[in-house]
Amino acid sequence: MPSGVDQVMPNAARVYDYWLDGAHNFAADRALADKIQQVLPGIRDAIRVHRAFLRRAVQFLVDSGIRQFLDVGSGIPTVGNVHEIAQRANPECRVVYVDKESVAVAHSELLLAGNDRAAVIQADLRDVEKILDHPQTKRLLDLDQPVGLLMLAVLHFVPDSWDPAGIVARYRDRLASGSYVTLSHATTDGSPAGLAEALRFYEQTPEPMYLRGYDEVLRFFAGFELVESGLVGCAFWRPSGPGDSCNSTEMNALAYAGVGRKP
């Protein structure tokens, strides 16, 4: 176990890992996850649907010629994360993970040991220059060439006071033409029963959530051209099979997802 990890305070990244049947979580994380699942029974399905979107989106980026990825707010790179999908599709792919939480970074360092085409750096997503000019970023990514920027299930932890659309724009302005941004963001638009109570549980963690509606999420794609299927519920972005959705319409659309290309 990484040193200095707080096992008492639940952590959003480890809760997510638990819902994915990962091994990088503690009793406090599992207890909170189970409480949330009691009031929002379909949450595991929603997380699985979101994970399936990640897989399809990364595969789409590789198929579109992207060979370098910057995953900001990456959490714990548990089973089926960006480097596994991308490097399975093309071993030349390079991935830089970024997370502010020492918990996620420590776990990531262990999981990525021996992979010289993937690295993790600890930084706040607001520190755009620090991230893009970091030695590990410079080692693995060429910002003069197209990059696949991923901001998956992270911006709903960013309050409006931080200007999340402005943060995305700062990344966009440093990326080369032909780069892509892939975003997902939980929403209140469907208002499934139990969602409000589930959000109150997140207030027990250092990462309260700020859910947004369609138009607010769409703003994050300013300066990018949305690719087909546009901004839709995770399950409805280029579905490829029955495993990409679940039986609940609300859980299929609990988070919006989209991919945009910088002209």
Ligand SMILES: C[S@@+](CC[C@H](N)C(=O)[O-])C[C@H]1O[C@@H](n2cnc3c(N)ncnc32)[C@H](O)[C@@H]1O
Second form
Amino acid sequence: MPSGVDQVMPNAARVYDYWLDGAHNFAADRALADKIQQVLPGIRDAIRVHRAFLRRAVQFLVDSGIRQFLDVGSGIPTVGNVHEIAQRANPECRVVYVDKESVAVAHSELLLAGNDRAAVIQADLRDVEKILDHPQTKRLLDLDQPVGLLMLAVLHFVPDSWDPAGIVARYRDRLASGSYVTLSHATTDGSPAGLAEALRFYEQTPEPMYLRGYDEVLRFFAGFELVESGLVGCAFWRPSGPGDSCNSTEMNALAYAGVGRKP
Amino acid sequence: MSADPPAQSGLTVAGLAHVWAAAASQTTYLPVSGDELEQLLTRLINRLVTAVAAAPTDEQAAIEVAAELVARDLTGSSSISRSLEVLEDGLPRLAELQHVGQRGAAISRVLSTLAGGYAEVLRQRTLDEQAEVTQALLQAKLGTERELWISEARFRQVFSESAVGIAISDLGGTVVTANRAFARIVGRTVDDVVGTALPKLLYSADQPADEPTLGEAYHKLASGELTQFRRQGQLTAASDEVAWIFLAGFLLHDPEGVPTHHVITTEDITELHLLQQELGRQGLHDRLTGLPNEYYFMSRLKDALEAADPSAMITVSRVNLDSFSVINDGIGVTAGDFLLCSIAARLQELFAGERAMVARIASDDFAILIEDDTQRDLSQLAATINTRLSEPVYFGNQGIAVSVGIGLVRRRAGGISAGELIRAANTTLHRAKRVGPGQWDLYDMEYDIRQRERCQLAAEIPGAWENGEIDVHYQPLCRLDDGGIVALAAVLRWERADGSVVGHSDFLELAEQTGLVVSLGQWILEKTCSVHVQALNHRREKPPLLRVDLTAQLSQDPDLVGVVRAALVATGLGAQQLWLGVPLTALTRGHGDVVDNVRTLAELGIKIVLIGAQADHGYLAYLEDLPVGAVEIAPDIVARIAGRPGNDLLVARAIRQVISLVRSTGVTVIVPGVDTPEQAQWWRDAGADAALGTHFGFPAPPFDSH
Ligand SMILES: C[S@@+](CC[C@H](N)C(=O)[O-])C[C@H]1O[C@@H](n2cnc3c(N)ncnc32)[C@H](O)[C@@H]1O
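Starting from the form predicted on its own shown above, please give the structure in the form predicted in complex with the ligand.
What follows is the whole complex; the chain from before opens it.
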């Protein structure tokens, strides 16, 4: 079912952008974001530390020699995008973004105009073959070389009935040895006050969330070897400075995060 | 004390950058590592230091720093305020700035420019991002290569319900379609808008000379000279409504790349506009009158105190309008604003050419700093200000006249801080205002000294208590019908080493103010009980009862019951022999501990006296709910009735009624301060049971009390 450009219904990517103090959002997004923030006041901090994880992970991948990235569920371009971080670390880096949401995609196109080392594809993450065989992917990524696959804050929009672990495995099987998967996933394990209520707000949107426990998230790394710090609350993954965490343990671990290497 | 203490805790640029980085990185997500952030902030601090040290201060540099903060995504809702806090605190402590004269004012000038510049740049960026997202939206619809086509109907729905105002016009500028949000912003209906030329619908209220008008911009867009344009600020709709909006225009192309339409998007930015006002408040000048604001005034005062010769005199004057709200509410806010502006102008005129600063420090509050002010006659100064300001101001053809209250302080620059000086001016102003409108007052050292002496005195209490300077005297509490002694009331008396005496209520008030009273409680109870027991042994008479009054704080002390019990055990006094006075105010302030204390103490057999009863019925409920033994009338009621005996006072009639109600519940009524036989007679007639006062006996040391 195609999801159209929908400015009236709030949308996860733009809500997320609002929490990151971006301005790529509409009144409906801000209204939902504010409602959630009222019941879960730490959410902004949680989003901030998650975004900080993204920065550290991409930096880690570049430092580990990765030069090509596939960011699935990339969202609205906002503060500190993958290609900005990667290309700042090494201008050779190439990035393919994938999102199913058309405003996010149109927006990414605007942002990427003129950057011939990055592109965006509109697709559902389930269409693994379509994504990996897309002309843009073929142009930018060499699948015979290691790739950094990013699936950040996206699998929790995927219901069990789609078999998310199976989807990750399909990507894994097409990636060269030495590739990495970087994955983050919101959890109810810390059960912060207000989370249940916040989730109920999401249920009224077209994108309900499916939060999972530690073991379930760990299963997504099947066939990968977790690198040091393992699968942890995202603020605790190789923290490097005061901005990487906030003063709430629950918000520091609202999402699990980890990086795995395909042997 | 100097106002800008030279680096009391010296700070390095790197240290400040570290503090700033930690604070800023908590306010929003910053896409850099901790080290990179510190490097960036170090660079910015160095630029600010240079800007502050330059003469005149380099405001352009401050704006560039602001732009860099926005460009580096320090744009969380609290990023700028946290940053300003850190910088305000840190910059004055940098060794690099210690040599800069008047650095307080220089720093605040640079920081307020930074704040203002930040709001401006942020607004620009938000405009850009909003335009981008709308453009993305339209391209998502129009893009032919898009795989997920959106149906026309779907697009219509989104378009018409969007919160962003969107109008699409042909290349000639005539609107072909617009949504409701757009129509609302320009104050028309959608039907009205369609078919109208865009430049007729919206134009800039404050058209900058060097920018094309909206009409020109539309043309340039069509001719390809511009690819897009942006406007922000006050845009005036044809309805003459002024709206704070963002506006962005760009071209739509058909799939072959030929321009077909203009798109104009608008969004209400009132929120952002408010942000800027908020930041403006942190600037140096008051927007209405253009006078320096409180922040600027205080930093100038600090600088002045620091720079002045310690023996130079500095005058601070506070001027406050009398009943300004009457003008604001009665004639209108515009008139009020107009009045404030003319007052500002008049004050500035009065001090033109002097080393003085006139500032507006709150809505109807002005302050004047006069440096090097030795000769001036201050009463003359007050008169001049009052005369000049009371001349009517004409608003339309309506003359408005106001009077002002003035507080004046003149002090030597050495030995006083800016804070102390403004506080002194404040108390002086308040004293003047208490007298009535149009009054002025001079700082009263005496008054200040009395206040300070009181604090001094309070500080001596613990020592006095240890040195045995505090004594207990007793005053008889007698039956009104036959004059027989019912109880002895304990009265504290502090005879100081210099022979001066602090009386009971003064002493307790001091102790209560300082919070000492709770630790004194145990001592007071033990001392009064033991002295009483000794006196009884001495006299071998039928023992009268002992009455001890608690203060409000003591009554709510959770340990009170334990303290009382311990005193009884230690001295051997029976619970039935003790009356404890509890202030009614302690009960009515609704403290649960008081009620618990009263209940438990009464269960022990102690008689509870509620003291300070007024002529109303408010407290009667307590008599029903609590085991109260007696009620004592408030001294001010007794004094009032003593001033006009008879029953014509309303209070007199009311109190008689209350007394009969109280007595009907079996509770004793006590009257304090009864000093004459006539008063005793009156209260006896009114139905009271017992009384204290000089008519029945003065407080006296224990051994000759009767
Ligand atoms: C919360 S955002 C995460 C953005 C970014 N990855 C980050 O971590 O900052 C989730 C994004 O996943 C996208 N998404 C959700 N379900 C998807 C699916 N089935 N296929 C592709 N993208 C999906 C949403 O459109 C949204 O932009």
